[in-house]
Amino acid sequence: MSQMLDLSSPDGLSAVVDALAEKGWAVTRGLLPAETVARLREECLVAHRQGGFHVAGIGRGGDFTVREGIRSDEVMWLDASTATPTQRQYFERLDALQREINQGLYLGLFEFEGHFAIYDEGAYYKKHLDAFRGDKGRVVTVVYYLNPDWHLGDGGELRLYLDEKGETDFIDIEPTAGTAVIFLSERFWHEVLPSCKDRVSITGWYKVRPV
């Protein structure tokens, strides 16, 4: 895997834009301080214990279905208008990245939607694209990991396919706390490999206005 970009450095955001322009994806660290990452994880786990999550499905609106054998994670959607102070820190950093991407790539991104995601031991998400049929709204995907002490052999890697058909050329990215994977939503097939222990993340998408 190519060098991980450091978003805490002065040129970190612009480096992500350069990577998106050159190859369409970037793996980063330093989006938020470690203590903020830990608080996000705790908020996610507390909400899960309190019953705030639901079984994830595929599609949206009238096409939404829960499909066993495709994905087995649970999610809770986030709302910037009711976000906790810790969640607002996350949204503020994403706002800064959105401005940088729009300035550098003219993508016309106008909002971010995202959710907490929990993969229990053994959970997975089969190969897919982050684009709904007939909906071109999602343009850039951001996956942010909240898993401390993740080690080789724990599973749960994001497998990002680099070839056009999503068949042979790929990289596996460990879901280590503080790592963010950013990529063009309609371009890259990807999957979550089965996890050997509970796996926590925030998954979201920068969107453009509907035509």
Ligand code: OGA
Second form
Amino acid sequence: MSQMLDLSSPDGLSAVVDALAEKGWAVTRGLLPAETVARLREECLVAHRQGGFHVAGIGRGGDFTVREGIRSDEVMWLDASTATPTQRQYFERLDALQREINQGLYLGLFEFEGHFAIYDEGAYYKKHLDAFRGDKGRVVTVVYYLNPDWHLGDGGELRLYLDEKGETDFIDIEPTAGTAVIFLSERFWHEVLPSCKDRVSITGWYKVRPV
Ligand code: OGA
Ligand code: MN
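After the form predicted alone, can we look at the form predicted together with N-oxalylglycine?
What follows is the whole complex; the chain from before opens it.
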């Protein structure tokens, strides 16, 4: 992808802020070193084998509902207070990005919450918004991919619709290890196309303080 921003460079984070200001989304690489990405994947798979995952639903806490047919991934929420050193590295980078976004865009991002997600072969997530207008929770979505070998034909692309209605204009992003996609949660319709093999990621949201 030609518009891929490099977060390992010193001005990488500010380039994301500029992209969010100009178009509302960014596709990046280099948030963490490749070894750290590999360890995140391993921790995700171990937690999955140990039974730490549950079928994904829509909403969280009391609002949680499983709606058959919308999505078929499994998730495990991350907890900053019990995070492994590797997971803490991820949270630290996300903190740095949060500060940069708040300084540049005054979005008042307050916290990040996220989960590991595993899409088994055939799993998908139909077209949706992560937040609805007027819902003051999720403001910025960050999806981070942990799949070392992803090839054309493996499916599982993130289809990000660029037009307001989410109908005509889209880009497809492969879930390749180290790619992070960042976008305004209430602005962009998106979907995960059916995956032809296991697909591992961390999805999360920067949120504003609840009122
Ligand atoms: C989500 C989501 C996208 C992806 O979990 O809300 O849209 O590429 N994930 O995994
Ligand atoms: Mn989503």
